[in-house]
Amino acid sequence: MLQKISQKIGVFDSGVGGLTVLRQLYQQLPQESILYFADTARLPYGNRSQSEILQFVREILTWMSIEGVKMVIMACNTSSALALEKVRSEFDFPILGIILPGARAAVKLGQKIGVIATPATAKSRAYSQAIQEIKPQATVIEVGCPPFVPLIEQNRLNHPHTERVVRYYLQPLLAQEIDTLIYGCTHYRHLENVIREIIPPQIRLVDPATHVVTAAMRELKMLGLKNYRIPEPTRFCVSGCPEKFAFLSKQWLGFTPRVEKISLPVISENAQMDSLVRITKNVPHFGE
């Protein structure tokens, strides 16, 4: 049992978005060892089919199982929306999704709830279903924002074009006079400074990353798996370019991580970059 307690918590996302969950783990569960995987060779997930997402998630969880994790947090809303319920019974460790904790937090704050998400998450209406099961009278407006992840992964947070793109996708939610806004993709927390400049101050922001880690803490205690020993350093792994991930993540981690490349069935880096560029181009032109 002691060996099981000291095993790592697995965390995965398509890229740097899951670092928001990782930061919460550092704050709320500082004694836990963590295995972080970013599927950077196949990002963004938000424009992929359910069958693709399910395949990717099974590959990642199988690898994490081999690595001996004691729990996995899907730090990816698209994976949580499209694959969580299908894979939970396929592995012998608890798997936590990010949508339900975010929905539970949102219904405590507001009645008219906006969700900014990837197209796949928005299309699934996973947040609407989760929120209205808890609070049937709540109004939920979900908006798919395809350019957000590419802009973040291309490190364009402070570019004027980014502010114009974010304003464009928030406009339908502001027109509906929402009182609460959920980051329906873990990447989107990285746009918080831009978002706060656009939305009225009375709109409350919900970051599901905070709440999924709180849920993980409860689960670990309930299962008797909480670690009280000195943790191992976080192990960072990617399917794409380690150097690029290390450079991009430094600004949010406060240090440059040592990153390993892991071989899963992946598309080429060139094909992945073509996909990112295509997504950022296929949005209304805001004038560079």
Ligand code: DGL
Contents of the next structure:
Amino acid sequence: MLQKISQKIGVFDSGVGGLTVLRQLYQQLPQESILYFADTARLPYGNRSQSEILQFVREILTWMSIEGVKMVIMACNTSSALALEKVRSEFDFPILGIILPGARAAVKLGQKIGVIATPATAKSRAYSQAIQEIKPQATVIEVGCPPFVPLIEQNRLNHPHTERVVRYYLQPLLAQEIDTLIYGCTHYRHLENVIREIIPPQIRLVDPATHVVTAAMRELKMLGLKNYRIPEPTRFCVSGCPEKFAFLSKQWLGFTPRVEKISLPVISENAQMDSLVRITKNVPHFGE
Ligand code: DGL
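Having seen the form predicted alone, could you give me the form predicted in complex with this ligand?
Zooming out: every chain and molecule, the one shown earlier first.
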């Protein structure tokens, strides 16, 4: 058990969006060791089909399982919306999605809830479903924002063009007088300064990254898996260019990470039924 407690928490995203979750981990769970993976060779995820996302997520989780993680946080709304329910029972560690913690936080704050998300997440209506299950009288308006992730990954945060693009996609939400806005993509928190300039100050902003990490903390405690020793430095891995990821991440991490390029195991479409992935089931889930 002691050995398991000190194992890493796996965190993954298509790119730098998951750093918003990683920052929360550093704040709320500073004693945990983290394995961060960014699938930069295949981003953006938000325009992909469900079968592609499922394939990618299974590859990532299989690799993380080989690396011996004790828990995985999907720091990616698109993966949580399109793959979480399907893959959760295929692995022997708890897997937390980001959508339910975000929805739970939003219903406490508002009634007319806007969600900005990738096209795939918005189309799935995962936030609408999660919110209306908890609060049927809430109104949810989900808007897909295809250019946001490319703008962030190209490091064009402070460009005037970015401000115009963000304004355009927020407009329908402002026209409907939302009282709460959810960052339905982990990348979008990186646009916080631009978004705050555009929306009226009374609109409450919900960052699901904060709430998924709180849920992870609860689950670790409940499972007796919380680490109380000194953690190892975060291991950063990518499928694309390590130097590019290191350069872009520095502004959010406050340090330049050492980044490794790794190759994920290739899983054929039916391989998830084979032994490697289907290690166990029956892991209790208390959060999402
Ligand atoms: N950051 C991810 C999300 O929360 C994926 C964005 C993308 O690659 O399109 O959905």
